[in-house]
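Take a look at this single chain, the form predicted alone, given in structure tokens.
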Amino acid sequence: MSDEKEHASSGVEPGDTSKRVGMEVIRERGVDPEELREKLVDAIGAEFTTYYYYTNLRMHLAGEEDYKEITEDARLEDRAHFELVVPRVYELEGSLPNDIREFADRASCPDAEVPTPMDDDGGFDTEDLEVEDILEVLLEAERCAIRTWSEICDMTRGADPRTYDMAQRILNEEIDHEAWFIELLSKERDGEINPAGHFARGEPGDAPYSTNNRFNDSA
């Protein structure tokens, strides 16, 4: 039998760990790992900053407990989107930044913020905050992450198979997600029924698609 292996080796030295082959394989059809990893950097970014918004946005949805319970499932798939993908981020010799205020910056979505001015005492001012108004920032929100994570989609399909599968599961439930709030702010504003076939997760924030088997309860 032959010694020679088709995959026994490539550009890569034997021993050589200044390159890895998960990034060149991938350079080889036509994907850019570099700029891969700046803009799943830029995609977390938004995940992570979105966690953070969702956290005050579900605060405010005072008195709509059903509204609170959606957004929280959204706001801790969105932590579970970041978690998936921070791994990856390292894989393609990227990192994340030191500074969190330069990791936000970079997001690649617009703040979540709850639309309505702070007022003298640090607080929100939220005489004329509506529900409905709320609701427009969440959904806009998670349009955002639709169009983010499917460019990401286009860019790897066919090329590099590991992040296409996290960012296909993570557009899956960012899907679910425009859906949802779809739903609850044209009944809320509209009047209208607009269904999304929204039900109750398992648990809050069980993320069907994103979450990877836990190894132990704290992962």
Second form
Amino acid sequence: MSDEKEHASSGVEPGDTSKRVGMEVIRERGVDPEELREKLVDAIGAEFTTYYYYTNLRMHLAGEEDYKEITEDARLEDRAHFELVVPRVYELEGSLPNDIREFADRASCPDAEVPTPMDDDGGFDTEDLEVEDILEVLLEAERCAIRTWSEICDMTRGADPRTYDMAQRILNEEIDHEAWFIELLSKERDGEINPAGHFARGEPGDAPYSTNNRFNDSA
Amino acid sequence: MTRRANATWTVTVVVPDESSLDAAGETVELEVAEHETILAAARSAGVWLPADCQQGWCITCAARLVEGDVVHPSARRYDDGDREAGFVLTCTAKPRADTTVVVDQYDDLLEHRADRGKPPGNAKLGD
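Based on the form predicted alone presented above, generate the structure block for the form predicted together with the partner chain.
Every chain and every other molecule in the complex is listed next, the one we just looked at coming first.
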């Protein structure tokens, strides 16, 4: 560092490891990085619970192999979203809850449960379970995710390009997912052709936006 | 109380002075149809109120009922304890009378949930 040039510190003294310039620059631009971080934990809580619930939902699309594959894409991409943002939570001096129940409780979207009660044998009572009911749960889960990541885009736009970049890439995929489930539900429930405008992912859970520039190898 | 022919109610939205919303300190009157949520009517009228899930789950849109009556037919996580304490979730709240709400009450509802050991307050404010 040049002696003549003043250190661009954002209020952080040279060598001080108790603060992060990566957070202070966000604060300087009018966003509370702690509030943002907690919102990210809520949002990836929803991605994680959705990944779990979609496992059950896709299994119960019995005999509908194309629906299963599309749900599998959404399931794996939701997990990719969780993986993508976890490191950002730690960069913002946060952490994942130690208790997974806390993580699920604070998820910003509702539980995407199989829309049927459990039976007396501990399995799902599938007698009245309809494909269209499962597709509706999937659709509303995606819509919630779109709203959440839009909120995070709003919160970070012009203030935190790193989080914004992640949020907008995730948002791209959530909007894809909504289009898929609108197409499937329209056909299944209403007999209507309502194209998503997409074709299949190259590989299951390809996550073309959220992993096209990998943030870390697990994403 | 007489139900109007067109089933539309006047909802008065009070935005507290201390709110970080653009409309802080303002009071806005909205005409809200009975099938419409307060949030949707506000945003349609150009009044930006906070919200996230819009499924009555995350409580970002929490408000306090000052007077009137609302129902939450599709809220995913709203209970009698919330209702008795006077909280409403504008994202799913539909008026059934002329109504007044004070918006931007997320922190208060979060605390209320935590006090009762209910999510997400228990997870976000718990020990």
